[in-house]
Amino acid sequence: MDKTYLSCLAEFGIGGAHPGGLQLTKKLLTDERFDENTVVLDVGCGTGQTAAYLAKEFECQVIAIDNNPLMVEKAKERFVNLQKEINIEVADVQRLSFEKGSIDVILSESVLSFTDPTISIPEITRVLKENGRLFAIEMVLELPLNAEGRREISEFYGLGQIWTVEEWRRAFLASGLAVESIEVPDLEANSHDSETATDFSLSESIDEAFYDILSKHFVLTENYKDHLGVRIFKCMK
């Protein structure tokens, strides 16, 4: 197995690995009204924390995909005791199998940055229905990085690009999406909300190298906290 940041997340089975975790997801969806005919696709679903929340809280049809088989396996374990069925499969957001115009809402929580957005965003646009919506939580470049910093971040996280807010906005527009809003999320954790605490679905045996990767992630997060930020992009087709 490749020792990468994404495979590290899979080994530890970190639920809500995106900035803000499930707490931010709940805030994001507070005013949404999904019914039994609404098809919601969670791309890069990880261990299925968001998909499970959708199934429990909303009367909608939930589909979840992730390109990591271990993540999908752990998500299926999470879904076992749910009262509602979630369709989940191993799939790549850059090559979706869904028909054109078949999805009402797509959630992408810290996923597109780890793809080629010039491929994944048009693919998302293709499968969205007319007036369908995309909610994307993504890393953004707040301050310029020197060549060494850009290389360190790109190589560690496996990123092909580190985009500014404006670059993300242009990419969404270029694919045919209207950008409804761009929001700076409140990432302060609510210590009294036990349901939104980071959860783990640990593999039975975790290579020591993955602990080193997780430690370096925390170091990079601190070292580049002024350069890297997060935005919520709400878009409509």
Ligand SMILES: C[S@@+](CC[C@H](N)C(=O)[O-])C[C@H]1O[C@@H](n2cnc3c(N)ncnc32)[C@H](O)[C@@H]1O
Contents of the next structure:
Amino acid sequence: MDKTYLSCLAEFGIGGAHPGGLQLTKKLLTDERFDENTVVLDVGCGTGQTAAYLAKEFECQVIAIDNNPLMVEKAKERFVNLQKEINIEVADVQRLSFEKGSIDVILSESVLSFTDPTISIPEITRVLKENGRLFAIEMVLELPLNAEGRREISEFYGLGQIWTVEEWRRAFLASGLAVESIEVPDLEANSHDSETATDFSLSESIDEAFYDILSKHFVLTENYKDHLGVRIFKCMK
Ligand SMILES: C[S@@+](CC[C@H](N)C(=O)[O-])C[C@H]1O[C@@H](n2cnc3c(N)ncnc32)[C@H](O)[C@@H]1O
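Starting from the form predicted on its own, produce the coordinates for the form predicted together with this ligand.
Below: every chain and molecule of the assembly, starting with the one above.
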């Protein structure tokens, strides 16, 4: 089994594994009006916290994908008691099986950074309907990093790139999306949420190495807090 940051998240089954957690997701969706015909796809759904929230709170059709089978297994366990069925499968956001122009809304909560966004963003754009929307919560480079810092972060998180806001904006535009807004989330306001704090789906026995990975994540987060930030990109096709 790979001992990577992403496999660590899967072992601990961390729900709301994006900055701001479910509270930020709720805020992001506050003004959205979906109906029973609206198809919402959560790419890189992790353990399915956001997909379950969508199914409970919105009159929409929910689809979820993640390329990590353990994440999908844990999401399926979460979905068992829901009233509404969620269509979920193991899949790569860089190669979606959905028809061109078939999805109304795509949520990507801390996922694109872990992919090659020059592939995943055009793929998302392909499956979106005309006027369909993408909400992406992504890590951004706030201040230049030296080569050592860039290497440490890229290797630990398995990133091919660490993009500035402007680089993300250009990638969305290049794939044919209009960038409607770019917001800095208030992560402090979302940090005391008991609902997300308790959302774990632990594997039966967790290798020591995964605890070390989690600790290193907290160290890196602190060490690079001035260099790395988060943005919410709202885009329309
Ligand atoms: C930081 S976690 C966020 C999970 C979830 N969106 C959340 O907020 O809890 C990143 C997720 O993206 C998934 N992922 C990474 N690369 C992917 C890809 N190419 N296709 C689909 N999912 C991917 C990982 O397996 C992981 O579940």
